[in-house]
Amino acid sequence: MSVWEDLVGQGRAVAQLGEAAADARAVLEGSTARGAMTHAWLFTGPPGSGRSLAARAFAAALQCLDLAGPAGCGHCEACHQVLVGTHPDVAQVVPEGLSLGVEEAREIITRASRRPLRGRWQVTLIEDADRMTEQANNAVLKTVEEPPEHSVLLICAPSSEDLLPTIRSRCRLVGLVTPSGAEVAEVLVRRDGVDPAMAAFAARASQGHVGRARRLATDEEARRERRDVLALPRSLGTVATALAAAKDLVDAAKEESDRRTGARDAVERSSLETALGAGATGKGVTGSVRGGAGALKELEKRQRSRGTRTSRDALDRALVDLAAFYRDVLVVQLGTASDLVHGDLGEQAAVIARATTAEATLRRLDAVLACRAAVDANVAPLLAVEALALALRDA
């Protein structure tokens, strides 16, 4: 077992990070460094490739206490703490709303400047760094330019272009790739005990997205949601049915978001109310609760932002599935030997392929991609998906 075990199809990145972790160990031991280690790293790759997983594994390798073997043993206390998120010298920053602002960035800078309490390095891991505002980018840049001693910054983003040129030029790049369907299926069988046939289906339908594949393989609700999304092409007969289908798609994304965030929202609110003295009696309690109204409003604001992001992420996954379906239709129309992403819906794709042309399918693909871009640019989701449904019908 090692910290790298669950990185699917990333042999080149694992070799690069393993060499850097060994070099980091040499630095701390006073040996000659080989230049493989640096203070700032940028992990890039498509969704589902394992950017944050790779960064977390690297953080564990840097803190690993087993000096007898390669860094990142996976079984020592430090490795375990990093992987489960409890190590005091590894901070994982996850933007919960639509963006990561300058105040959060300043907290990152403050933490990165501390000396390690127990570990060998003070590691800060920023997920979804493409969501940093311009002001946040500029704040983080100061840490990248003038790194504190024993500080390591791990930044995750889909592309290096998502960050300021001055940040990416000072980071060591770790490029991750989309793993093959066979690699994803293998890890589902080995790690999660999934039936091989189900694992193969989930790996293909998720298009190499490991997390999505696991959910499809283990959650019937996820498979139902996918079927509902892919029923959209059959619901475009009239303008009314097309608009109704668009509303159903947006509502489904909202419902998924509510399921994923509702329990957490309730716990956060209850904890804050308790901290403010709700339900308690005695002198000063009423004033404390009244004075906490601003804190409750701020919490509600953060929760709404997180809910909006979760809903839009769910909608984007649905649009990716829809784009893959029209890609399958195009494969059938062109008669290529490529495997279908949604092989279980091959007959549905064939019916649409016979009823239309490749040119029309390309227009539909363009419409789906344009809808993704519109939602990403903060166009109202219902408006964007209604426009998509009409474009799919008209094409």
The other form holds:
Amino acid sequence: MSVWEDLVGQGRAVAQLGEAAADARAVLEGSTARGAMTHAWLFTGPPGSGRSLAARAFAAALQCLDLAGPAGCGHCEACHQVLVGTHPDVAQVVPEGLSLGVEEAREIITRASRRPLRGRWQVTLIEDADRMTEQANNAVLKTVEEPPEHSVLLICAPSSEDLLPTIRSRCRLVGLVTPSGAEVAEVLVRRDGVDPAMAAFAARASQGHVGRARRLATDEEARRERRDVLALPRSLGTVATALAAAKDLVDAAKEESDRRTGARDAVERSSLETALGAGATGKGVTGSVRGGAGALKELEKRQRSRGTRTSRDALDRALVDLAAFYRDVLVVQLGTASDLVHGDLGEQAAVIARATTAEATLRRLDAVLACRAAVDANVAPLLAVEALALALRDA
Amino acid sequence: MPRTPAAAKADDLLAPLTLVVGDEELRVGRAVSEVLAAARRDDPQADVRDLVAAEVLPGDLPQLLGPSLFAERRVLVLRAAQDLDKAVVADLVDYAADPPDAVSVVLCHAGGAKGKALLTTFKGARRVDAPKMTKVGERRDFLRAELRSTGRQVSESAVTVLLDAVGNDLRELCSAASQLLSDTEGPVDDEVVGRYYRGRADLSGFAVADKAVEGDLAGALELVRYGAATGLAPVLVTSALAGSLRSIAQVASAGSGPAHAVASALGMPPWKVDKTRKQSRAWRPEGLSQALQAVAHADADVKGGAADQQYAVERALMAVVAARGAGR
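Output block for the form predicted together with the partner chain, input the form predicted alone:
Below is the entire complex, every chain and molecule, led by the chain shown above.
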């Protein structure tokens, strides 16, 4: 199996990257290259289309040691190491907090200028580069402008607009597309052994987000959460029930993020405490533990930032589902023959479609999108969702 | 007869050893200056040393406390005594066991867990407590005692007005009180205080929100402008507004059961249920809906969405007051 296999419905990008990887070999061998390889790549595409997967596959293809076949064999030692994240010449940067600051960016570029240990390429992969601050952008820009030899920078962002124009113009663009429902369903059946009916449902409900589709197809809890979110349009009877529904939605997002980050937070904390000498006995232990209070505070700050982001992401996903529901209502109202995203809730969408007008549905869609923007702009999540529930009720 | 620590009394300002425990600067300062004043009354030539404990080295103490050539009174003040070196503490113990005449030591201890052994070592010494005042009631007691210290009559409402106007800083309260006492004669009531002090020093977003949901637009705007001048963050106003409106919606939909039952069902203190009930009478669901959406909009505005945060907040207040009558 080749490293490209996990990329669903991205034929064009795979062809482009394959050619670049082949050219990269030519560069290393000293033979004539055709200019398909360059030092900075920008992977763009909607969430779930596999930006970081594509970048990682490309990194593997660059490091691939099976020189007989096409680059990116997927079974040599180097490919394997890249894919599991242990290759010494591939650094992956995954911003977990709300932003990626200039200090981290400086660390990244220092590392990018080292010579590759294995003699091929020094690859630096930045996921979610849209979270880089402007200062961080500028720090990275220096490396993009004057790349050290054998250094390759892979930057992933939802859109090229998320980066400074000066960086954008120095990168080669790899545009990923939203895979079709059929393609996502096919990969779920083939790779995860999901039942075809379930795969089709999950592919549609996730709107082309491959990871989300897999979670919906394989995790009953994820399906329950989705049903809870989509129950909101039915709870808009009175102002009080609308407010209660808003609270439930926000609490669910918070709970989900706590569940995901809580265990990890505890492990990180206890390992740091152990490193600082907690629980040990002997001379100097109290001093070391007390002196480590600053490090613990720093850790807590990082964890809080990560928690905020995780719960914001969970809330955003819920809002995307909700927007899709009103899109379904609009589809019914306008009588177009498009597939419904939430096919299982077709009846509920039809009820709302009959009771309201298309204008009202458009106003509701706007309200959902405005709420996403508000959450992103740091408005108190509960207040933003309350305003949404009330706006949905008024429309 | 040498004075022993065990015999020390609270009113014996010139006890060989005084412990001042706590970190309320004003009260620590007062306790120390009381001792110094008493020493100077006793001997105008008194020799006063004021040192930070961490700077005192072992062996310094006998020199500092040794009998003076001219037999004047001596006072040694050690600040931050929790940082005292062990060897210096041992010197102090020797000193306290047999204090020379006309020498007083004042140890200022911050009151935390650090150096707590010092307090137990000198358990018998004269002790003055000066902890930080964290509760409103404590500050009120302090201010009342301050105003009445000269024997003047002081009304309870005068204390309230002064607290509201001056704020929570003890030093400021204290100077406000002494200023007031020297400027006025006769009993101190709220009218007298009102002549010199007006407004609120520590304004909270909740005070603004209360005015707004009660429909007092002028009052709310006055408070929020006052707040802007004294550093009340606009974010606190929008979040307090959202909280008030949310509580009104909850209480209004909880029905008219007894306050304590509603309180436990909503997880709200009973006094808040009573207060919110009064506020909720003028509100209808449609108005609440409008008001909350306006507040959400303002919250985005004050978090960077608008050029002028203050304008965004004032507009939200107007929207809330306008929505109050809506839907009837």
